[in-house]
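First, one chain by itself in structure tokens, the form predicted alone.
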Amino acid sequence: MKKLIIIFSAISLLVFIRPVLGLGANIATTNSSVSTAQVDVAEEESIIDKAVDGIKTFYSYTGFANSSSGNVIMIIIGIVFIYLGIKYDYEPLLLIPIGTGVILGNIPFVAGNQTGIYETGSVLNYLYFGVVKGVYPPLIFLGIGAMTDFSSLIANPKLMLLGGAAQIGVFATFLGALYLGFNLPEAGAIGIIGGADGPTAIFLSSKLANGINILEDGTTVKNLIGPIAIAAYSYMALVPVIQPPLMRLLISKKDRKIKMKPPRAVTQKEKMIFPVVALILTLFISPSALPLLGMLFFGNLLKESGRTERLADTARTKLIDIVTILLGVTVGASTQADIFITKDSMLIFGLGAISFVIATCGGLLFAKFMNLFLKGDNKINPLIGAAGVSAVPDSARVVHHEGLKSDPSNFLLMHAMAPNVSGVIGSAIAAGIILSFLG
């Protein structure tokens, strides 16, 4: 009995402890999952902030951290290019390549970023090379001898004049700039875009606004390459714009209806001489336009000789057009907006803008002079002076056009070739000029 009633304690016992201990097993355990679900709070922040911390770094290296205005107004200026070269075909093959690289050179990057065109070791830098060392104008002016045909100039000399008066707008450029306070050698880079040619521009520039000549005071000259280039290539797609009003504003009805006699035929002996003679008697008056004027009365003489075809279709084609590429690309990526949104580049375009309609007006204005000492059918069409810049072949088409407007019979474009070809001449010239004063 006494075993029983011990028996019967124990199990009663058992049944008041058990739910107890259950209820201490519950609590231990809830407080081991309440210590779980906070280690896993954790966990779950730790890895949040790790993941913002990541958008945040990519962030940084991002366009859209380390954009400025500046690189905004510069990709809008890239693509008004790209649409005019594209909508109204003003000069395509070049404001085309030079607008993407517009875009290019402003796509804003991390400082020590191996992309920008002024980063050394960088591919842009690499292509850069050849602009600033003046080793693509040289090549395009192989191309643009071997498609030129100086059949006009040959056939009619005295319209070369009109391509040296034309060359007004260097020199008054470069005494404006001199006035805005520019040094002697920037003054003289800025000056040939009164030339209106782009090549000639950028060799010139390279030589002597290129960020490291040091003058005899000490200072170094400032590196203006771009916009030099910028400019002179603008105001060469814009010849349909600017200089059609010039030709209204000075040039009568009456003159502008003038028919000149057709040129007489030059022999294909003549035109193998000519490139030959050309290039020795322009490389004594200006030995240091031999670059460019070397490559040019080359690439002529390579399509006239009629034995070399292939080398001179290589250099019209193929090889002016990689080089037109590179260069227009290269030229656009320069104007990074901290480098080019400055007030010399303003002072620049407007001067530019200056130099082109004082050239335009001197090859006008010349012209109508000329005809003062000609007389009958040896008259000239004042029109033509316009083509004396060296926008080839953009501005003998404009002179062509209003002549068509004045008189649907009047054709002018291979007498307006005459000086428009010996403005390319005479630019390079000028360069050489100014190259050996100044550099």
Contents of the next structure:
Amino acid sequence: MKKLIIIFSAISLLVFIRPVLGLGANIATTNSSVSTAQVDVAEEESIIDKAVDGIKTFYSYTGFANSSSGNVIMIIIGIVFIYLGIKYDYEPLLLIPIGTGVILGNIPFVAGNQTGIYETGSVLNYLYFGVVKGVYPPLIFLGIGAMTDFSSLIANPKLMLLGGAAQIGVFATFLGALYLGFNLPEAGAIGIIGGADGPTAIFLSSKLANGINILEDGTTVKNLIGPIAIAAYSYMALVPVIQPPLMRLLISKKDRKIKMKPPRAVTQKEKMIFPVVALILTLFISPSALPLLGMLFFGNLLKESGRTERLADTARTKLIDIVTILLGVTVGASTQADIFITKDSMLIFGLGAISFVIATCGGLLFAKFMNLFLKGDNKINPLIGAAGVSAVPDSARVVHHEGLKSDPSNFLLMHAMAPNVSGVIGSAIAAGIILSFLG
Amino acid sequence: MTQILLYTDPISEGYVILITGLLIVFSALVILALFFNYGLPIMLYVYKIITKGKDKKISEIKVKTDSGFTGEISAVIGASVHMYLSEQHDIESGILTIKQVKKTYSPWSSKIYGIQNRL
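Starting from the form predicted alone, produce the coordinates for the form predicted in complex with its partner chain.
Let us now look at the entire complex, which starts with that chain.
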């Protein structure tokens, strides 16, 4: 009780002092000339007036006075993200930072005090720099590379094609976005949502749809980094919801029960050669994907070389954690309602859902197609085609669960990891191609 | 790089990018797949020929040279390695700190009983 009284008196003291010290910006200054004239007439009254004015100014600075319906909607969305992350365990490492960021970015404030993420000089703006300039995605890729085990891919290289097949989602969405009236760079950035790879999507949108580039006809591209990143990450988190119905729709019960033979053991030498060769080959084909693929294979080499365990350990734990925290919060905060809630964002969300569906279908159907040419033991379970959309490692996990549902002794996880990681490579290459065409 | 495309209609440009993009992605992955299917085994084979004789398989090591190596020696080595790895000795932490221990009342430390026993 004593504490409560102290706190209340401190707050009331602050409120009374505000206008006296001239902190109350405009209202206080306009009143100052009036109040000096009235000093001897009604001192008692003016103090109360000042106090009321002070409270009014204070109120005008609070979130309650400045909030708009958009802010409230976005804050609710942020809370839903956090709820989904905690309750249903949908990629909590992403959804909780992003959800918090969404709330952070939508706290209503008075513009011009270097608070918001889009105001130059604010701390959030400096952290957002890493997103706008595409600094964070390559660092995330370094960590992913140091985490990923490519051995299942090396053991069965033909599964790499499934990762390519799922990239049809990228290009189909790109076309869809063009038809909806987005211009070329914007459409390219939207298309990459189909790659189901958050860092790649942020990287490409920061290069193409960053609100800075100027098109040939003199118009500036829109800033779509926020909507694209949010769409990519939220659909990635929803992979366990989107994919299973499509799998059941496209793959027959009999096909779902196909058991694949276990992948052969891969030697350490092959594992070491893989990142070097893949780095050189893929980057010679698509040099624009250099920041992403370069870091991915560099991280993998750190892991497999056997001599740099310390570096690999840092890359896959501390470094990627730090970058994920910064990336999540700033991407979330970039959804400031007045910039985020537009018709474009809604269209992007629609296109994103479609692109995930197309990518999953592309992977599944291509796996079926491949089965036409494979015989006997070599037949693949078409379910693993769905893992060709990157979304590492969630989509592989979904495939595994679906496989277990139709046959409890069929373990597909290791097989599904192969198209999954090749999906990462594929979407990075696709990003490189789009960038080289439109950048 | 934008000069590659001379079409003015974004839709037709879109189709060009769609087709070329898909082709390139596929070809890149096909090349990778082909390399790891065929190229890598050849490379490893060549590497084996170059470094021939350096590392032998267990079956290639002759028994004759190891006549002095008895089962006892190998048992001793095995035991010591096992002892070393499982760290049979206790290792205490080197950090020593004096911790305050809360005690209930004891007449031995009571202030009431001084030397002179004055109350």
